[in-house]
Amino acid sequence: MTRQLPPFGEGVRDPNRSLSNHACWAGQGSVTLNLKKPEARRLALDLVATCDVVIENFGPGVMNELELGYDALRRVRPDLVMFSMPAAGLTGPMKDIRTYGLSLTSTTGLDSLVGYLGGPPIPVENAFSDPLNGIFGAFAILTALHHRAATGQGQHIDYSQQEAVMQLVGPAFLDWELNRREGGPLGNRHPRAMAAPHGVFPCSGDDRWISIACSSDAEWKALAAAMGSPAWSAAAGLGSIAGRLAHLDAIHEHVAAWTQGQDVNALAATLQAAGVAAAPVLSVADLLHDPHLTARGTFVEVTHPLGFRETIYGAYVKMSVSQPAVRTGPMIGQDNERVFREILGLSDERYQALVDAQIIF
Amino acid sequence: MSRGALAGIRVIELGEGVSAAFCAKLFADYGALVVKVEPPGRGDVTRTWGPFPGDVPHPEKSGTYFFLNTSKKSVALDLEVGADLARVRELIAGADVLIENLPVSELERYGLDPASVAALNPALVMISITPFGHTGPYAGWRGHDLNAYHLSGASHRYCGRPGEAPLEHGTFAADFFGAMTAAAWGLAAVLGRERVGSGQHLDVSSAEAIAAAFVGGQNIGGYAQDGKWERRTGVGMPLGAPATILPCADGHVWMLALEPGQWNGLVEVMGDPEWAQLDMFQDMFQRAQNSDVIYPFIEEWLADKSKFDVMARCQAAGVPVTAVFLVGEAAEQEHLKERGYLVTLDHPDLGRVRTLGAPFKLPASPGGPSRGAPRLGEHTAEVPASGSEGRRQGVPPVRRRFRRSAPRACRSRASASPTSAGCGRARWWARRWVSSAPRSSRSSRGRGST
């Protein structure tokens, strides 16, 4: 389906040119298999059972429907690492929830804490939780390749996205746990209420901000002293994180006042130097040209097969030893003769005759 | 009882707060041995953030402090000590994994950078979380999770109404990223040890990770090529309605109606009202074109309905609406009851105390919290002081395992200094709290001990 999404590439309406989500396929192959068709259902057993592990995000018991169940995979397959990443999990009264990636966050309690402060819950206006889901299923799955390297043994991983994503909610759970309060928005205020300042400021320019946080009186000193130690930031109590707390709206004001009107970079780099946490609030464009984004090469342009040049995230974790060499995402079914002739032996004319029957297509 | 999946894996914990904190528990919760290291008196910072009972202050008490280290046992040492610091260097020599958070400067000072580390234990795989990474002009900065977040772009993008702020995410949001974003690279650097003859350092920049895979992945492509960009709008999806939050009698709804059956079920729950029918609503970029006109009619529906009742009728309807949970909500579902999610921990100064659990279920290796979180300094007694276990007792086992396979990263040994150097902590560890030692381990330390 994401492959359908605009932009193209060089404009071309095409599934191999869709830009906005090569990079999470970065570095995969791909087949093609018709699985309605028993054909390709064997094929797909045959395949795994070359394979040690099997990801999929189908709602539960689709799998089952396919015949390609982990009772079914197993068969083929006894030490195979099955990852199913539903909604909510494989089983419970609510684990056929109908949601979407930038929805399921709700069912959490998470979304409720996101919005202005004493305002209605803001939408998060795409899916936080996928590319959460996903980084974070491959630790799911490399805890159970580890329990395999010890015990010879494969599993299923239950891996529900509300529970993962409810782990964000931790301290404020506890909250609920011990007190019995409900959270609720608080703009950018610190959701533990233990830095003041701490939020985002207007700077010079269209939508430009910069975000200043202090968690210690020592960067509020230097937040006072960078902005001149104005008359308002000596009054009696401001030196103690509880005295700025009680006058936060009015400290905020203050603040906002005096970055009104200054380049966002050079008042970052200055509050930087004096000793604060400050840093610019990013657009989409900004990151491409940010110098620290730039030189920790985190974005990378790369050459598509069909010869375009391309945008993607590159390896945002740095390794010191094995860092990955990042490709471009597949064509659809570029790796239908590799995978199906040189790793499972079909012969020509079977592979042929499958193609020409559309079970591979 | 099941051993965790990653038994055998011995993890130190350095640093202050949520990232490091949250990454060395996922370790924990699932059978690694984690012991955290924090500054004696003190301990870490988010002992003192609460939530605690009844609002009142107590270093044993924290929630937060709480969730973020179940499982893990609580050595109290102060860096700033030698004899302390000598200490925590010779469980790092012994240790698989080191997760750690602090600024550059100070892991300079106390001689922990990566090199340094890397000479001390080359098997080591070192996970750096910081919110700008270890490189490029912004590595020297302070920096809090707020400021992470708002460099990645989620926020000027994602969240918020124009002309009016970027917002957080409501919680750690960048701390807790980069802690998975962590977790999963460094796992993989566990496990990729012997085909790549060492460990190795990881420099993870919360900020980077989610400008890079939340941001970037569907924006960068279509900017870079075009030149277009976006910003946030405060509605959820602008191009397709229903598609936002929306307040109801008793709360908010996630109302999502986008496909040609979610809008039909919708508008047959809604009792297919005569506006329904309008030309301007029939498919779903109209509808969002129309959006001024279309959400006053639906809240117009939702103002004396239930959050919870919207939400089943929907569902039943083939219709991905979801209840805006509170966290109490979201907390006492029955689902996450019958799904085991939940569970409760003793504590000898919270009592019982339920927590969320495993984060993903593992039927062949059970994970999810074990213990409640330690008091400060619970097993320092059981670290030995410097240089007291023997330099006697043979190479450490996991150093063993790398010796043939490893040549040029274990060449490095030579140039660390016997004392900091000395052997024995891996075996030290391996005996000291042998129920999470891993097979291997044991069988070195038979070969070890001839």
Second form
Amino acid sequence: MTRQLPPFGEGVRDPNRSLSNHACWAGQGSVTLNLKKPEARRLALDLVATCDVVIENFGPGVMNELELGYDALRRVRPDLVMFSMPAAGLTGPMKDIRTYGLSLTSTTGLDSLVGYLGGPPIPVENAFSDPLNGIFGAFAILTALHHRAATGQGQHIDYSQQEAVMQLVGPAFLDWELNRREGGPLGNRHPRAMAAPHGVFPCSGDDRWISIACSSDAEWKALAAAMGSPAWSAAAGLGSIAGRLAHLDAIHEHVAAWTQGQDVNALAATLQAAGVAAAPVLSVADLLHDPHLTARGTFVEVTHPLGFRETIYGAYVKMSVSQPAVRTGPMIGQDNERVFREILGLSDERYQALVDAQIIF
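Beyond the form predicted in complex with its partner chain, can we have the form predicted alone?
Just the single chain follows, nothing else.
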């Protein structure tokens, strides 16, 4: 699906030019097999025999329909680790449900906690369930590989994306279990009422905001001083967290009136110097030009095989010895020759015959 998302390199609409795809799938490879054909499935099994891990992201039963289920795969690689990551697991009444990153935040209860105070839930628009499950899944695979190193046994991992994302509602779950308090949308208020003020406030410019959080009375005094100690900030009760929470809406209105019209970066620097937790709300353009992220190589410019330059994520895990080679997301089938001719050792004639028959395509 991401191959169909704009923008496209040099403005040419083509599945190999989707910049979103190149960022999402950076560093991965691509082979193309028509798995509806028996010969293609045999090639897949030959490839699996050379692998430590197989990852599949279909609904339950699809791999078995393709004759590539766990039992079939471990016949060619007995110690294989296979990772299956359906929406709700391989068993149970919901096993056949289909979800995407966005709907997973609904089925896990996470959306019920997001929104403005007293208002309806607002679904989490960023599909962070996708990278979250990738990271959790990687740990599951490493655990299985550790077990194999100790025992020689492979295994099939039944990974429910729903159950993994559900961990994010843990505090709200415990609050219900222990206190019978049901969580709901809080807007930008602190989830445990431990900071006031606590929110984002407008600054000068188009859609520019600053986040400010005062989690102690000392931070509140520093903020009041930075604002010029206005008379309203000295009102009775505002010196304590309980008093500020009782008048939070009014405080937020006063703070917003003060921040409006100020430069977000200058204001953040002033408040940070005063000991107040504050930061500008960065846009995507801000991220690409942020001095700190630039110094760390968070984003890198690479050349796509089709010749155009593009900016993608760099390595966000920095290691002292090994340095990953960051490459753009793959063109469709770009690794066919390397995998089938070099790894599987197909002759030139055999490889070309499979291409002509559209088994490899």
